[in-house]
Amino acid sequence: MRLKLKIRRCDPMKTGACSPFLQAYDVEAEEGMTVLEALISIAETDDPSLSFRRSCRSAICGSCAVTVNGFPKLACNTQIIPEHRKRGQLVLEPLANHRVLKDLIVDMDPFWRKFEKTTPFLIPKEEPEGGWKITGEDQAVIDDSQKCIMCGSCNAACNTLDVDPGFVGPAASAKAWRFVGDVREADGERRLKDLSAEHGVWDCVRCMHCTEYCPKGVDPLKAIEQLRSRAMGAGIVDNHGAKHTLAMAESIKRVGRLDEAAMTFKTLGILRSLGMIPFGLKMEIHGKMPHPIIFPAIEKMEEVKKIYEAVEEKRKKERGGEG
């Protein structure tokens, strides 16, 4: 079976800048032939020029991870007869959110320098006596986190990173929780307030792409959200990202939904909010704002009491019937 397979390539060696550009091969496909075999075919007899990386082959290393098809995917396992039924076409990018080098090869230093601000390592409390005795259940809550392969599809597929480079990205944040998580370590509200601070956990916007495009199956996304949930349990919440989540639960205890006026307040502050005035304005002018004295409970609004009664007992189980 006869492909074209579609490459975009730029080589600023040649042009001083990366001009990037779409150039189509033409490949003999085999049942089984993966999009890393079908590059290295091309490499070997078609066009050396051609740069892209690769090692392990097995879904291990994270090192061929590039853009199929719009969507970030490792070369090595991902087959190109599915791919072409599935989608009509053959399209290789190299990954999104990396400054390119040259044709599928992206800079990764950024990658790993948001890695070596979540201090990548265990940094261990003092040993009990007897040694530590790691539960099944200590192992699960960080399980999925050492899964991960930094192949860096999770920063390719994030939205915030799209907009903010400086944001701290899923990958570093499923590291962090790798540590945070861990029962043996003695510095995570070192790690926490660090990751509560600007371009942190808090400013993921949950589009959920991280966790859906992953190939190993980490779960970014609950990283972060454990990473929240953890700094909030240690009182970390002196930022936009927690006082807003606060302010939107009393708002339902409140009134069983989103008081969004009063959130605003809550969430930005007096001054910063005075800054909202133009948009709340044209809110009002199309019905779209609640009034800010005015605003009933919804119908029902007992049953949302007791699930905030069903959530704070869970909580005194889970502390051990204090408080």
Contents of the next structure:
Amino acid sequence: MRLKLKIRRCDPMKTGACSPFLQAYDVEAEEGMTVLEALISIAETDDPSLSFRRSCRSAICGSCAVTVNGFPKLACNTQIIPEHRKRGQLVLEPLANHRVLKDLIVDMDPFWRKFEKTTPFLIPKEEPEGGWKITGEDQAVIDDSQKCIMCGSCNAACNTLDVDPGFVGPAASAKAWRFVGDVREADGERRLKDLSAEHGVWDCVRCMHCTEYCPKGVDPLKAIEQLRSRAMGAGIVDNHGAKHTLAMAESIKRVGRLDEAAMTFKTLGILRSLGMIPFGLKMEIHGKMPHPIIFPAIEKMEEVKKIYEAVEEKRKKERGGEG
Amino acid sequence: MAKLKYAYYPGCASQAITRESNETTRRVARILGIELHDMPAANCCGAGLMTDYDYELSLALNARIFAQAEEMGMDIMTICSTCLMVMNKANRDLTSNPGLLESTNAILGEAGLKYGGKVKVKQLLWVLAEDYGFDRLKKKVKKPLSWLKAAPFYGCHSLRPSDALGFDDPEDPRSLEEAIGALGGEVVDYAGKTKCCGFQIDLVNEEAAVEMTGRRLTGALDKGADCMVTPCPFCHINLDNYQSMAEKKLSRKIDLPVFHFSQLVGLALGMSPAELGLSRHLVSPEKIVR
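Just the form predicted alone so far, so send over the form predicted together with its partner chain.
Full assembly next; the chain just shown is listed first.
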């Protein structure tokens, strides 16, 4: 079957700037043919100037991630017939949120800089006498983060990176969790402080895209959630993200649900809350201002309190077990 | 066909800041003959923040909601995409991992509760798409929205993570488009309809949040939309309430009314602007309502 592939191309080395254009190629598609096989076939038979990265062809090296019909995928494990059938077309573009060097090749340097910033190696505690004893459970918490092949798909899908290139991003966050979550790590607290600062894990919008488009099941969002959890547990709470989360936990414990006015105040503090008064007035005119004084609790609040107490008790025992 | 009935979980936002969405949904359900049963003891799902705070606590709080629905013998219907995502993720984790269900039930047991793992959680859009059916909805339309060019906005949590939700195709969703079509409106397609509105970082990184809001709105505006429609109250907060901030950030007038999904349905069913609570919007949709 002949299929048309549209590929977004550009060659700044030729023109000085990247002025992308779509070029169409016809490919003789066989059942099971991958995007990468199609690209190789075009380059070999049709247009040797077409540039793309590839190496292992087995979803291991992480080189060939591209945008397929709008979403990041590994070219080597995405088949062209089902993709074409699904959307009625097949458009290949370079990874989003990355600067294009040529055609489907993007500049990965900023991606690596983000990794470097997280100190991507273990800083071990002193080995206990008789050596480390790592349980299956210890291993399990960091298992997923070790599956990363650094293909950049998650960063390409990240909604925060789309508007703020300074954000640490899902890939480096997952890598950071690999060390923070390691029982042998000595420098976890310093890492958590760095990750709680501006452009850190609290800037994630929880859009789910990183987890959805990771081809290896790393679940970077889960890593971000765990980093936030550990940071709060270590008392690193002097930032809007942690304050907001703690205010939510307090609000549910008090009234069973979200008390918006109290949460905004607790997150922003008195000065920034005062700054929101003009906005608040506009909201008030449209009846949208939440009124904390008349905020009713849910029924059977005692059940919620008992659940909180049961978990708090469990945490206390765990901490006791450690000491 | 058996009467559709659900344990109704509007979510915290729709009981306060976006209560027009809750009130409209109740009216729409009444007109369509869908029974909504209140859950006055239901707690907040945690909106994802509680997952950060304490995963096990967050699971237990969600399981408490599910246990109530189980007791009522019904599935849950929410009108909030974030509640939908959080509850379905919790439900996925609890039902796919017997050990986790057991340890969560040990915590629930302290409050005299138990979750058996049998509840499903859906959203109004989902209920109309799969349980009620758009063909049936079309027959109920009194006032086709033939003058309306509506840009559908899904946001993130009505479609992802797909392994927990399993509703529609996150890469090429059709449900909102089909709904707009059934109501007689014209669909405006644009890039960004499944991207983020920015809500979750409004208080953390306002600049980035407002930039996202602005890009979503102008994406729809530039394709000729005269309104947006979203199933998510949190998306509505950013797209409507934060729209003036987005205008400032992007230095351009946007003035694009944003409907809650329930309001668009209500409008086609013949509800009045007052019944729809349109005066509660910061960007008035009343000027485009006929």
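We call the rigid core whatever largest set of C-alpha positions still superposes within 1.5 Å between the two forms. Residue numbers count along the first chain shown, from 1. Bear in mind that the values here come from a model prediction, so they are computed numbers and not experimental data.
Put the two forms on the same core and the Cα of Ala310 is off by 2 Å or more between these two forms.
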